[in-house]
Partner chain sequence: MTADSHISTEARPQRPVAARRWKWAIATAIIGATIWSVSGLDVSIERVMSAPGDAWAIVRLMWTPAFSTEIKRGVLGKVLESVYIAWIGTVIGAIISLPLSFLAASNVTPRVVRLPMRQLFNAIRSVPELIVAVILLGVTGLGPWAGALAIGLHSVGTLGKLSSEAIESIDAGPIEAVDAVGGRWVSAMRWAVLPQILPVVVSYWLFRFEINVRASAVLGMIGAGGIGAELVAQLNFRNFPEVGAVLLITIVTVVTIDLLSSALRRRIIQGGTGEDRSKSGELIDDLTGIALG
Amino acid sequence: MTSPASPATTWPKKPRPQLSILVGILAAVAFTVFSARQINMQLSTFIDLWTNPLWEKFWPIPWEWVLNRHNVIDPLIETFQIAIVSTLIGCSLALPVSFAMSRLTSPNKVVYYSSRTVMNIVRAVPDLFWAKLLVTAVGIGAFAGAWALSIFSLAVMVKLFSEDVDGADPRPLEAAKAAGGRHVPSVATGVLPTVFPAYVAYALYVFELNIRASLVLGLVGAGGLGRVIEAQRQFFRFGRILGILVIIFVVVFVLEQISVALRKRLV
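Can I get the structure for only this chain, the form predicted on its own?
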């Protein structure tokens, strides 16, 4: 007895690309080419970059100078101090501001729209401008850098954490208010416990950003290791700069691995 023949396998037809997608891709490519021509971008520039004689000044690295405590280690410690202080200040201020910016936990529309407007203005100003402004106001040094990065930390943390608060489960908050709780205690008991692990994870991420950003802010006199890099750049001591960059790479890599491991445990 023969079994009936199995029906032939039919594969679904590959969908044809929509005309709007093709037009969008062509428009993006055309605008990219147009923009490259407007800024005089040439492929030969990338080749000429590697034949620049200044590359010879990056080697050898004077490790005896780089590993000197007063030259690099002390400014590196100052960079850590700036990052730690600014992270604590910025993230602490971001906690109540994030709840005020969330539709779920904001007490009223006035607080919601005013807090979002203020933070949009703060976020629109680059951290380098804040550093330049504060250096002019309070003087060159780590104090100006710490305040500039505190504002930067606040802006970044509020943007990330308020979105997590928006996505939190509203039922515990509704239950707390239905039981007669006031707004702030209800938020503290109904929403904060569910989003607090994300808050800690974002704080660790902001600390990583502050380590990198403090190097850039140091170029404008805001303290830390960036000021050392700028001083060496002015005298074309690129070998010392390369040694500093190697140390920065190792430190940032270690911090990132620790931060990733901690975030995996929390989230």
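One more: the block was the form predicted on its own; return the form predicted in complex with the partner chain.
Next comes a single chain, given without company.
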């Protein structure tokens, strides 16, 4: 009787769950419950949301208003211009800063630590905080927006690119130094060519981010399409906002496809 069943009973012992994982899960659940109470989370909103009469205001989309050049297209173009300028400024500045921030190519310890600290602080400030601060400093408009996004692109770019520089092959740099090259030319000939494709790929990625970020800059007065959204929001013209959303969606989608295709070719 027991013999046919015996192979099945020799199961390997199930490993006991680790204490640290159990504690981690418990802490996460506890923090979730606590946060949910703090922000008055109500699951019924998920249902109320669908039955809310305000959704009717989203329909129909006033296409003649949306497609009017003056209303949406011009601010959209301004949005692109902000994104292009700030990508260029941010990414050009990021090239030297990333080399200063990488252990491999930093000229000395002082530059290394100071650039890292400054960049960590810059990155900790959200993009629209920069925009709002710069609007206060230099006035409402696209100029403040371009400046804010340049800072933001610089912060993202150095974060991504300096890690690639860290991982670059150190031997060409050593060869250039051994042949008596000074620091900057050695880096330019020994490291830059090996990491340049990654640099271009990141620049394209930052451009994608900037397109998205520049769409909302206007919500704090920093120019672009967000200004239009903010104005329409104040008058509850949700149909128009939905129309703008459709346009944003199409544009972002097309640009992303182009950028992804380019990046695939590069890397």
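Numbering follows the first chain given and starts at 1. Rigid core: the largest C-alpha set superposing within 1.5 Å between the two forms. Here the structure is a predicted model, which means the values were calculated and not measured.
Return yes or no for residue 254: a CA shift of at least 2 Å between the two forms, with the rigid core superposed? Moves: no, less than 2 Å.
Rigid-core frame, C-alpha of residue 27, shift of 2 angstroms or more between the two forms: Yes, the C-alpha moves 2 Å or more.
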